[in-house]
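Okay, so here's just one chain, in structure tokens, the form predicted on its own.
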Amino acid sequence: MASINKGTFSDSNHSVHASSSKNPPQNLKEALILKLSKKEAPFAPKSFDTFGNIAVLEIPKELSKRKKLIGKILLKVHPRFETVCSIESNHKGAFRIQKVKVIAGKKQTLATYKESGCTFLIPLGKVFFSPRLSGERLRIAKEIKKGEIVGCWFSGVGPYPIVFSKHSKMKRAVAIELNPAGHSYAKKNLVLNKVNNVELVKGDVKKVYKKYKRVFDRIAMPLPHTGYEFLKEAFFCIKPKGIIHFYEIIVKGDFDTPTKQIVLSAKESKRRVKLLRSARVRQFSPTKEQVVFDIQMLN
């Protein structure tokens, strides 16, 4: 589950004057500022996820206690959703989840997302998932050439061989995923959009990737944090040509530091690199970007 990001829905640009009686507010920020008081306004909140008809958002502290009036008021601004859900905890564990809780409507969390032509199901609160990396992953797809073996690592339920699957002409690609939440939807997304050429692997990408010794001509490896400590597994995976595309959390501009990782885990594993290509991909937080390297192995 990801915080609030480039998938989500911003209204700000919807918006109608609160004061007007003939227009009503529209915006959930305006809407919100009618029912807060003046010291709890500035907090309210004016983005969200949209998962189909589930709303996810982050409500700051500040509003705590009026997380059931947020839910319902996104509700009635927005009656296309069922449900409301809100960010309970950072992402935490092994995993990197994040709790959610329903504050408004319908008592679910199993959302349908489309995608890119493709749908998947997602047990909000039980995997990692990102909106915010869909152009991410179609534009991976488009760089695929036909015949490529494609490693998708931490692979959740599956967004990034299912859509390279559908956008690419690639052989096949072998997904690999730890949490068995994550695994078990990975294979009902296979059948819900009838994809036959990627491989489920659940497992630990330390643990398994032995056995895929310069198999792939290409590596997506998303993982939200500490992608660094897997460079080593990737440059034994990949290819001679070959091109990893390598996430990182960082402080904002601060691209050194997966660069210099990339440089040191290379000369430790005996590869030589080139840098194709470092960008921001999204904000994480207040102070953090997530950024993304694509890296040409050069023998």
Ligand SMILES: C[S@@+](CC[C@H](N)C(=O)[O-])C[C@H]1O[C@@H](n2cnc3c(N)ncnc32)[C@H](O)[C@@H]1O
Contents of the next structure:
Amino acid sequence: MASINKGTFSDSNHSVHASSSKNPPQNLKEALILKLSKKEAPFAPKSFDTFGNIAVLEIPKELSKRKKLIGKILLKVHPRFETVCSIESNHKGAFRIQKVKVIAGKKQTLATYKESGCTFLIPLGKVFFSPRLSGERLRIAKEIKKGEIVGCWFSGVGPYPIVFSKHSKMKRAVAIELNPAGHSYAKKNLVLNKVNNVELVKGDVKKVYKKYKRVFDRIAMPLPHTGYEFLKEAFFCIKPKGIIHFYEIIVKGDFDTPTKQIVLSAKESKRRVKLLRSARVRQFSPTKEQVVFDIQMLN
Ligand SMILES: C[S@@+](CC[C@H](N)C(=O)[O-])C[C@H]1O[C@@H](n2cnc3c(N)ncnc32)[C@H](O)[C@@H]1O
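The structure above corresponds to the form predicted on its own; please provide the structure of the form predicted in complex with the ligand.
Below: every chain and molecule of the assembly, starting with the one above.
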């Protein structure tokens, strides 16, 4: 059987073999191998991300002329999806947006996705969203103590503050997002999930942070690649004894580089810190991984 893991659907546990009509293909790769040429078959994708009603997958350039076929086959093997989209670019720009294109099924890019008992509307291609961070959101939610004020910076369509609101006894959260589309869908998602202890701020953390001097018991900073540029602002806003959850992409195993950045930035801000935990969150590329640092303030 295929398995769903943190929004990623992988058929990869299956051994690939030709199926007869008595044994119809059970997974995407197996079904694709029956339709692709011998030359194409080794490139057949075996996993994809699931955003509720929409499946999204990366199609290697060797199969760029077979996108429609791949989409149709995915729908046939997994009929619970309404739409299949292909990924058309890397995450780009300040909004970290990835272009997508509908290749099969209903012509739509608005996903309705469920995670940890919460529902999210996600306009794919207009906002960043990763189902692969669902475990992180729930992990942090379970660490939040009653009465905490939480900063959810770089909040997108609101998955961090909404999961926190539903799975913790926090007092309130302040969610800051630069992308107007992200902010607008975060508003819709608050209503959809009947959440009323989250304040949404549309804007640049660099411009609004001064309003929150020593306000937060905890700050989540899911902005890998450039998050270190906001450590100074986080140290300005976090209370003594507060905790910062800082994300970064590193060359596998190189926890030292971000650790040095954290220590230097804390020193420049005249704050003392203790590294509570550093851990791998997910694979980013064959040579890189996404990691999280939980930083405890000592003053
Ligand atoms: C990696 S995404 C995370 C989104 C969301 N937290 C999630 O997990 O789905 C980073 C987000 O930060 C936003 N962003 C980038 N620079 C920002 C800034 N200076 N101030 C506020 N938001 C920013 C981007 O638009 C994007 O939505």
